[in-house]
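In the form predicted on its own, a lone chain appears below as structure tokens.
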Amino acid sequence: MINLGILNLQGDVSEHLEATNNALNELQIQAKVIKVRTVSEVSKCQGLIISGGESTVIGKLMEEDGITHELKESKIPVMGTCAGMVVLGKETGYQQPVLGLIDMKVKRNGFGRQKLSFEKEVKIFDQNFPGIFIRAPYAYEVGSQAQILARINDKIVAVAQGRHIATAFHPELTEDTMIHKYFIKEVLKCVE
């Protein structure tokens, strides 16, 4: 059976758990969704979701426990939302641990502080998606291997590269499971 991990360090862990389970039900796929905190738990997963929170703290905790090394070595698909997008990038303009799994430069808190959080429809996969942006980052530069999936004005808010996907917004806070389903399908491609 496939294990999909939700990194249980900070952020909307329970919401990602529920959204992933809902997406699996809609796709009629059997898989186990588990909260993970340690490198040994991550090593049992075929895919991992990194949710929001404070990207510097998440990156340091991942590095301290060896999760960063495990993800780079195992090459499992990773989905990052909000702070997870920052962690997936190569550069942030700050001294902080990042995975560098997606060739992008990310501006932390790119849309401003908490009080400037907002909701705005995002066009992704040729469909409208209810974007919820909370102290959201954005990518301002991507490499040739990365695919821009969505923008708001000139700001890149969703990127995919290989089996990885990052969003500046919080798909787990909506009823729409489209992005979680996309990620699950990427995981399945790697285990078939």
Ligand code: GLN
Second form
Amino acid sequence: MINLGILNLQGDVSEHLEATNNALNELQIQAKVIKVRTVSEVSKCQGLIISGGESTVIGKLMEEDGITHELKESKIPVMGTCAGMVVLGKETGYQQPVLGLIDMKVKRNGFGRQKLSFEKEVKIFDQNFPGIFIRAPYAYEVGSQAQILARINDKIVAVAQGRHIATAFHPELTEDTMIHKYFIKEVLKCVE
Ligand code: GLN
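Now that the form predicted on its own has been shown, please provide the structure of the form predicted in complex with glutamine.
So here's everything in the complex, that chain up top.
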């Protein structure tokens, strides 16, 4: 049985758990969705989701607990949303530990004060997706290995690199499970 981990260090973890279970039901795939906190729990997973929250806190705890090292070694697919996107990138302009699994530079809280939170349709995988942005970051420099999946004006709000995917918005806060389903399929490809 596949284990899909939701990193439970800080942030909106339960919403991701529910969305992942809904996506599995829709795909009619059996997998265990578990909240994980320690490196040994993470090592039992075939895919990991890093939620929104505070990227500084999440990145620091991941590094201290050896999870950063584990993910770089095991190369399991990682999906990051909002703060999770920040953590997946290579650079933020701040002194904060990140994973660097996606070759992108990320601007934290990139949409400015007047737009700290907003909803906007995002065109991704040729579909319209209800994007919920909460103090969202955006990517401003993306390496040639990475693929830009969505933009809002000139701001890059979804990026994939190989098995990893990052979104600046929160797919776990909508009913639409499209992004979770995409990620589950990436995980399945890696275990086949
Ligand atoms: N601005 C936050 C950060 O940089 C992310 C906000 C969020 O995850 N909703 O960590």
